[in-house]
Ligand SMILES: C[S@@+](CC[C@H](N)C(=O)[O-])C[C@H]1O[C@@H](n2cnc3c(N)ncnc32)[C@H](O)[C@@H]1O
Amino acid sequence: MDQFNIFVRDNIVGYLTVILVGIGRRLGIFQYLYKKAISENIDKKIESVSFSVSELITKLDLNERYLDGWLTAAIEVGLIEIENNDTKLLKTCPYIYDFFIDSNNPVFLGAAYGSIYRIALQEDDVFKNFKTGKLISRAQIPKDIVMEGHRATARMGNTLENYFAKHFRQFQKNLKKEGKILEIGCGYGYNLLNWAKKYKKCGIIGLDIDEEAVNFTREQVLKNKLDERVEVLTISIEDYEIPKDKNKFDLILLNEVLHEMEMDDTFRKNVIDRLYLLLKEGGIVLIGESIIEDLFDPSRKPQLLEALHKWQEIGLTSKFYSEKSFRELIALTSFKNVELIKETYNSFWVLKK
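Structure for this chain only, please, in the form predicted alone.
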């Protein structure tokens, strides 16, 4: 009975937290609290943000009945707590500012939760397709959901960079002095900007076929005054050619992109061979991907995050790899040096030329 109670409680809390965070982000509650915290705590570490019910009603034009329901549930799951009963003040619980409000924080989870919430809204379509097997392309997904996904994968890109820096220290040191980086499928630029700010002497090119995403990234590049060394192009990797007066790339990035490409292995094999041609001798391709082992593989271990990722993309034209099937794919390409690096819950592939 104790195990039953724990199971039920934890699952209700988890489910409700995703719903509350998703709605809170869509209503602009967390964004408002971020702006308020920044304006009131210049040069101070922010532990929590205080606010009143009437403040949110007035500032965000929210209905009192619905807001009261949201706050009641948010208190129960540990997002919000009462600061002062007499003055009817509330505040965010410890760590909630870092987890769900400050998008610049390394432990920020808001985009990931927001992505899960938005995709859950599409479950009706998923249900219907259990009979038909119909898939949809990414071009059919609403842009705000796509952006949530890109924000979430940017966190994975950050992790990818941390692992790269740890395992390839000399390569990283050289890259910080000079070099060229190419990102395939840069999307809305969240990951690209992270790398550009870290490798301040590198020329960086981002490629994507989504014109709206590329325009957004270009705006961010200009806003961050990176346009002298960062270029973003609306073009596929198959059509991209390095200008004759330019050098090949030291590093090529694919952050949660490979599984989104056309599902045909021949197409993907040709893309990877194309990367080989664009890479300098001694260069590296870093591939951040969810590795999802076969369902009945006897050596298969629990993969909660990977299972979540697979479920999120079940209705899309996606194809994931197990370690075995990915190695089989790379064996067909020009790359002869492939390494899988695993740490905690994350992993990435390294292809060396």
The other form holds:
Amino acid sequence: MDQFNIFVRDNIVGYLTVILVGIGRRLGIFQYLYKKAISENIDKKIESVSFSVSELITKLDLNERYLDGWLTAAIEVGLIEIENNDTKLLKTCPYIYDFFIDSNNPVFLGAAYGSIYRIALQEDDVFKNFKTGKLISRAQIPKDIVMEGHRATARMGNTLENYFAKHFRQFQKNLKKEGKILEIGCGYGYNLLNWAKKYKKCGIIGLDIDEEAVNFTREQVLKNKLDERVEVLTISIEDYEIPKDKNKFDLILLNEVLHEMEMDDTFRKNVIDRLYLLLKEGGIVLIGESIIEDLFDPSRKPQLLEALHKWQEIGLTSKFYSEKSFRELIALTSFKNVELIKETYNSFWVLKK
Ligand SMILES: C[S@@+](CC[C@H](N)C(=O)[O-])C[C@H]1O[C@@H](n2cnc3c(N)ncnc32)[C@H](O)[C@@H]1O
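Moving from the form predicted alone to the form predicted in complex with the ligand:
In what comes next, the whole complex appears, and the chain from above leads the way.
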């Protein structure tokens, strides 16, 4: 009976929630509710958003019958509740605004659910590749999904900054006064901008191999008037020239990048050796990554979020590390000082020169 309850309550409701959130986001329902909420609640904490069925039909040009099906299921799983039955007024359930509508909220789950849903959209390719082992190019992933992924990783980058501030207080205080930061794999720049706004006296360089992402980041740098001290380059880290000593970096960030780099261990070892050369004496590299065995290790306790990350990225050029295999990789490089800092929900690697 317990097992039955787990499957019915958690799995079926969970599965349905992923599908409903995925479709709701593709239809623009959540995005519409976000705009509505912020226009009605300037400077107020938003708990919930109210809307009518007819409003969604007209504003989003939706079919009534289909929308009714979506809403019925969304009420059943606890995304939406009825505010007024007579007027067909509905509202989001408690916390749903934070979880699925406000993409800036630290507890926003929309991107994670969106990427689980996305696997279903690529199901035919994934299915074929189970037989062939062929990889799916990241370039095949729609741009909006990549951008959203980077927004999610930027939130992790924010957490990384909080932990960095807590564990390296003096180093962080010094960086607040001056210094140089390099972000490798800055993507669409959400993380880069967060750090640039926090470290106002630092010169910052972001680089990425994705030209479209770099162009987008450059626009954001200009818009935020950060161009005097923030530079963004389209270049792979292995081609980035080692600067003279005084221009080396105090801090190098790799936030959710390592597992996405070319999978070959020699390539990665060479990249990490390059980071050593790019760092000033006393400088540090912060690496935010899911820590998981690249191939399953039955002795590890369950790691839901890490397993999810790996499942989302099978077939993309990604390769993860467990604590042991990461230490083995670093042992081949010039870094002698490696530390894994564990916090309640996250952990990160620190390499010191
Ligand atoms: C998941 S994104 C992380 C974005 C950003 N760091 C953040 O936290 O939001 C990983 C990025 O690494 C970039 N990348 C992969 N290999 C790279 C390489 N060899 N040199 C520079 N960037 C690379 C990818 O193009 C992608 O934009």
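Numbering follows the first chain given and starts at 1. The structure displayed is predicted, hence computed values, not measured ones. Only the largest set of C-alpha atoms that superpose within 1.5 Å between the two forms is called the rigid core.
Once both forms are fitted on their rigid core, the CA atom of Ser236 lies less than 2 Å apart between the two forms. Once both forms are fitted on their rigid core, the CA atom of Leu207 lies less than 2 Å apart between the two forms. Positional change of Glu55 between the two forms stays under 2 Å at the C-alpha, relative to the superposed core. When the rigid core is fitted, Leu226 shows a C-alpha shift of 2.4 Å between the two forms.
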